[in-house]
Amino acid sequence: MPLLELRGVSAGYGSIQILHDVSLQVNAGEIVSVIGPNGAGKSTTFKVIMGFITYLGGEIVFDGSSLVGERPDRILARGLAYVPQGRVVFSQMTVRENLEMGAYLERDRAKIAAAMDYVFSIFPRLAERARQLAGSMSGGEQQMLAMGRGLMMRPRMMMLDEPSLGLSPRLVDEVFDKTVAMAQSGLTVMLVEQNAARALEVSQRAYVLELGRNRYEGTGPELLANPEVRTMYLGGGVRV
């Protein structure tokens, strides 16, 4: 049974429909990417899973139970975390305080401390800057902090929306390395990325959306080798 499955999901913003019968699945332990042009519905897919936008139909199932109608905080408590695009951090709070905010649903201090140790093991730089204000950190460090905050509830699965957005090539590589490290630690990851070639390189499987509909799906290597995908979404095969 897939850990997460969407079956024929339609969704939008009020009366404006964006997704049309989108189907995808993510198995436990995988990195699965969702790629496609701007306006394809990639981020919208994440938002309907988390209950942030208007649901119009279909099935959304996580760990065997429907997410339809659930509040975002309850979805998080069930083990599904979401890191939105844009490196959203609390700029006037320290790194440690930002991480503690990620565990706001947890009341067991021992579990919070253990989760923070886990985050610091994945992101040692955050441990070095635990007392630093988040707003004074570099863009790459803020992205790692946002990802670390998403790990504080020790989710079974994390959805990352454009984690490499606006970063230098060196920091892009570091963010993808950390994504792989999280997966190797046992986390399931679903990734929305404009940097399609890099995302496919680290993904077991991927989906291509276009105009809110499924267009292609396959393993990362299959889509990297697909001539149509390379021409339409990967700049003719050049890394983007």
Second form
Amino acid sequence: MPLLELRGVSAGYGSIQILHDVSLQVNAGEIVSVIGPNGAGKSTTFKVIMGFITYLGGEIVFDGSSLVGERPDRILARGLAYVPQGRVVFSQMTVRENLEMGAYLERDRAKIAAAMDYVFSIFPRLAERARQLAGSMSGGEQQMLAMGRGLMMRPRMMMLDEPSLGLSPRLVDEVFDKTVAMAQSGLTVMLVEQNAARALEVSQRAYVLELGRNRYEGTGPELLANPEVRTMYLGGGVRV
Amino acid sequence: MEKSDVRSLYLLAAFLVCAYSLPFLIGIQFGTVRADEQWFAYLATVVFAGILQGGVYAMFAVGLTLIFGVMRIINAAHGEMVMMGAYLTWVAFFYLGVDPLLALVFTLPIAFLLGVALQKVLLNAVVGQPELTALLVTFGLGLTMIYVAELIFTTDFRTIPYAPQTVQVTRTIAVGQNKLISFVMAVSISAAVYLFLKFSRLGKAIRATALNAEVAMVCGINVQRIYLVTTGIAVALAVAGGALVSIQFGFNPETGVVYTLQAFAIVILGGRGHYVGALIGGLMLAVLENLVSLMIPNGTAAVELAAYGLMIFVLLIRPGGLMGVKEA
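Having seen the form predicted on its own, the form predicted together with the partner chain:
Following is the full complex, with the preceding chain placed first.
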């Protein structure tokens, strides 16, 4: 049974429908990418899972029960974390405070401290910067902080929205390396990326969306080898 | 800091120097400034009294800045909440015989609950709407509160006689005991709220929501609940401000309008949504007002003029205020 499953999900903003019958599955332990051009509905897929936009139909199941109508805090408490795009950190708070906010639902101080140690073990640079204001860090560090914050509740699965957006090639590599490292420590990852080639390299499976509909699906190597996918989404080489 | 940011800060500093020297220049013109010992004693006294008053202003301005910071709602009824606090204290004093400061023990929880109710009934509907919508709604609320208060209490001015003795602070400075007590209370309450926001779990969540509500939600913060708590605290701060104002000055149902505008001026001066900015802004405005009232004949009108002149010029020179808040 997949950890997360979307069956025929339709959704939109108000009366404008963006997603049409989107179906996808993420199995425990996998890295699954969702790629596609701008406006394909990639980020919208995350937003409908979180309940941030108008849900129009279909079924969203996480770990055996429905997520439809669930509050964001309940979704996180059930083990599904979401890291929005754009290095979203609390800029006027310190790195440590940002991480504490990630563990807002956890009352047990020992568990919070353990989670913070775990995050620091994956992102050692955050430990060095613990007392610094998040807004004063580089873009790459802010992205790491957003990911680290998403790990603070020790979720089973993380949804990462465009983690490489606007980063230099070296930092893009680092972000993908960290994503693989998180997956190796047992986290299931669903990744939305513009940088399709890079995303497919680290993913076990991937879905290609176009205009809010399923277009292709397959393993990372399959899609990388698919001539149509290559010309449409990978033609220009690595997109940043 | 960017270059233009630094420049606007210098400009603001230069403007403030002018603003603070203007009363002196006008005073010299009108002969109200006399360089003798007695006059300097007056001057020291009004500056000191200004600082005391500023502490109280700052406290209720913090309430305004909190609501704005977290929800982007400009609460035009804030002064009416201050007025409500004054009447709550007055009723407690004259009808129940409760000491005005002791009354805070039950007026503050009542104010908090009223804030929560206000959020549920009215403000939740305007969160995320254009700022003008919220401004109009709260403006209407303020007017409603004024007329309700007039129905109940009439338009007569009320005063609460409290701690009327004068305290000799130094050889030259003497102020009313009530003013000293108010200042100490205001500083304690502001400091408590500051520590709460800085260090408590809920306080941090309020700050996080102010910085980015969507990410706060992603962190599992129940943003709706944060809104309730924020407005609750803001109304409690306004009511506490009302209590402290009521033992110093006379008030009637229309007094609140002045406090709303003062709070606006303070928040704009300090930087919208900025806690420490509101505290500094409160002190600065009150000191300026007191200087004006000492040196300019026909003080009351000039005092009002100084506050709103300050507000308009700060908006022109540096819309982000002293703390330089960037527009989102």
